[in-house]
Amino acid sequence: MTYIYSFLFVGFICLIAQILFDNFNLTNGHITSIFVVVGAILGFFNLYDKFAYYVGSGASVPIMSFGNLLYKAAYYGYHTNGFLGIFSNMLTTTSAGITAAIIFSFICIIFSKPKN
């Protein structure tokens, strides 16, 4: 049943993104930024963890998870190191994903030919 919930959760997020893209004058970057902020807001109200509990690993796939992780790391950094901990700890939970995105993008560039 977890597979179905994960599929429906991610599909619902994609549906919202497609509705935003079709009905408003937003680019892909705008929509991505909106979802990161929504994920951070859901993390602030402790709702994203509830989604992750019911949905399973499907909640860690969308870009909203990135916003939630940024919020959690900044919150933890604030409690351990004060105000400067917000900035010094923010990317600790997401650094592996960012590094993987950079490396895989580089590998894709090696094997692809740009169009003129």
Contents of the next structure:
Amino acid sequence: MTYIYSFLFVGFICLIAQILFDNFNLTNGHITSIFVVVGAILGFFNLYDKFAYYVGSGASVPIMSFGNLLYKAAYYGYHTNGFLGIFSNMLTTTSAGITAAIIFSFICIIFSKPKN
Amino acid sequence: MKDNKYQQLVKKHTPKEDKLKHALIAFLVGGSLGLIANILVTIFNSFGISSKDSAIIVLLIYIFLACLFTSLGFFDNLVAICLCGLIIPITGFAHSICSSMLDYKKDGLVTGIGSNSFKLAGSVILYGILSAFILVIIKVILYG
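Same protein, different state: after the form predicted on its own, show the form predicted together with the partner chain.
Expanding to the full complex; the earlier chain stays at the top.
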């Protein structure tokens, strides 16, 4: 059942994004920024975890999980280390995505030829 | 030919942007990415890897494939077909870093790749961190 839910959940997010993209004359950067902020707001109301309970690991695929993870890590940091913890803990859970994106793209770029 | 008639001809022959078709393609592509992620996590689970680790491995696979296809030069064509189905998943984030690196590779390692790598992806990180910080402050003030 989680398979069907994950298909519907990620597909529905992409559907909303596409409708916004077509009707409001936005660029890719606008869309991804909007969805990260929406993900953080969903994390604020504790909704994203409820979705993730049904959706399973498919919930970590859309960029919304990025905002959700940032919010959750910062809040966890506040509880463990006070106000300083927000700063020191913010990027802990999302570091896998950022680091992988940097490392893999650098490796791929080094061995590729630039476009004309 | 009169201007009026010409305009009508142009209007007739310009391809219509089919919004319903775009939305449907984005739904199917994004949904199948989520579905594949779930299936891969189940497969990794059967090898004894915890679900948290296998979710990270799936993200790494997606990011690696996006970077590879971008540097090979045909990810842009895929995005033109699949639209938001590939932009909203984590592949879009990797693609934005990789494509800006690729565009500025000719300017050298530091001034080209180094200073331009977050040209597009920077907005995601900036607004993500900013909104998370503000929301945590709000939560702390309201609920303690």
